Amino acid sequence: MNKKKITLKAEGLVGGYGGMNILNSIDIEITQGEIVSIIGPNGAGKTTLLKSIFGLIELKKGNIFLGEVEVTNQSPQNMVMSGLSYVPQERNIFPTLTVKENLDMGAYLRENNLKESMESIFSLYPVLNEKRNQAAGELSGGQQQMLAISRGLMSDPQFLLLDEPTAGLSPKLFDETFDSILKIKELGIGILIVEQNAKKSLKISNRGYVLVAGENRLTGTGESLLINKEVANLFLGGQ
């Protein structure tokens, strides 16, 4: 008997910094083992909206559920004790540490199965496991970005954010790091993703949601958002 999917439902989020609204009454929806993209111009609230659902910035309206269960302004600390793990845009990885141990520490909230995941991600990245006993610092701006998100596999999540995976990656390991998130996709992870390839991100994605000035625009399959007449001229270089 196959294990029902968790859905991640976030509805009417209404948010910011300070006093402004970044967010203005947004609706998102993910299921396990999706890919959702989030577009839009720069200003929109795609950075905003995973820092919401994370729990890093306070919501003042809307609502946030985990399947049944409203987690709405929890801390980070207990989103990823939910199942949530979120990828900032910064890598964020300790430097001095080694491959190893940057894992370790993504596996802090854990008490078992830690062997197994790191095996798992070793599979996934290969090139980790040859390095797994180096310092982070040293490694490859690609290679930080795979410990990065290698970091948020590490506490077993139910879905993965992702803040711009690819930003200031060649074009050879744009296209692996796009591959990695397929593969992670068949493990049965939701994935919400922002990044800056519209296209490519929108042609991996069962779904996709357009945000202007931190509000829904479109929404749709990402194949249907790729032929969008508007998507296409605003997003995708008018292709």
The other form holds:
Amino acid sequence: MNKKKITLKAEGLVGGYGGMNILNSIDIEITQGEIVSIIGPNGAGKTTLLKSIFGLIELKKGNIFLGEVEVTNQSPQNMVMSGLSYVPQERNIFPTLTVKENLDMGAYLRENNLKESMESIFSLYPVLNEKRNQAAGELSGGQQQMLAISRGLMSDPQFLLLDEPTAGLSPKLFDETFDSILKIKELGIGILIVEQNAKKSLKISNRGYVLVAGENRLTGTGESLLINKEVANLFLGGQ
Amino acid sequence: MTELFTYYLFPGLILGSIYALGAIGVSLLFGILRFAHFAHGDLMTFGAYVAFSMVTLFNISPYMAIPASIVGGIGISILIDKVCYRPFRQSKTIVLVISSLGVSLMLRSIIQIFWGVDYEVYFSGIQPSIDVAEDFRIKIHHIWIMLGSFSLIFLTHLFLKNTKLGKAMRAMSDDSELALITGIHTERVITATWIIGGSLAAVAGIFLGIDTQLSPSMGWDQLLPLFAAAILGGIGRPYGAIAGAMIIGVAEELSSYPGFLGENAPLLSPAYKTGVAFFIMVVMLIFKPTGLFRGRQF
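Could you give the coordinates for the form predicted in complex with the partner chain, as opposed to the form predicted on its own above?
Up next: the whole complex, starting with the chain shown before.
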């Protein structure tokens, strides 16, 4: 626990699909043990940002540093090895594999201490322990989301990138999901969340970034963004 | 009744277990690489002829030639993948399908150049058999083929269920992008898939050669039943492929059983055997394209 906290830093990111740029110039940073929300309208480049940090989309410009080490345009595999984990919004579990096999796969690049990780996940989400031998595709939507996050945790990451973890969940499950994200934060993991549910997400965040058209529009603490007029008008329903 | 067992049901199961060895490969490859591998039958032929060379060169039984044939099958599969499929990993499926059709033609031609165009057999003469019951005889070879197929299928099952690589293979078959995100070495999984598919195809070729005879088109001729079995079981579902293969094998043989109509005319002329597999495939594609075990849609 005394280890120095590492910071993930992205500077001047430019990238997208083919010739089209979706990210025009984005800077963000997150330190271990922090929750950072990325909010913005549809098409602002939130998901693209996560994907390009994780090496799924090639960056044309910009740098990503993990502590002192540059990790720009690394393969997803190397990113997992360097301590990043990405949980996509959809198709984030292996449906025909059992719950336990899904977790095994999350730990694919690890050799040791799987038991410990699995136990801490089962204490976070006891229901997964009960259903460990069931096919993941048979779980309810909420349970699948828990499994997806757990799969991301099994690689023992320093940073977890979550793409809309509450999409399609009932309001009751929102709160459960955000509760568990707070618990994950306590493990010393930095959590970068992209969320539609901006209000709830900012409430539990240390800091937030507002993206518009692939650029940083606003940055601040979760609190300050919550009471910001512009943010309220743009994304929080104008109250 | 015994006639039904001796000449139709049991041979159907033998044929089914040979199909299963090929269909597992077709199904696994489709799940991982997302294309219908049209050269799979010719991999079977290649395996059968490698064994044929061993049999003629060293005067051994074809069963003893299985290891050499598996090595040959793995080698050619990995080589073909590197040269003909790997450059098209990001391309559209149709490109890979056409490429595999080209590979199929090349393999068959190579086999014709090296081994000739004539029919060959591993051994000639009367094949020994044992009497299980009155009028119910089983060829010794059929027992070996069945035991061999079932043990290989069981080994494949153990591999898929219990090893890290096997689980990764099923994971990639479920969702290859998520597999990449999870950190799974996708190219390694692809190689492992070719190793399994290539070995099983080689052995299927030998068994087919033992059961019937060798010819350069022997494997290509099995392509339809192989795909029918894979589709019937649910494409991308190796366990489904086994069930599908057994059903297709038995259905093909039973289609010419004369007992159904109460007179001594076969239900269908044996010449239409392949048509049965085709019929089942078409019916499945129309009414239940995901197959019996909920596989992927074509």
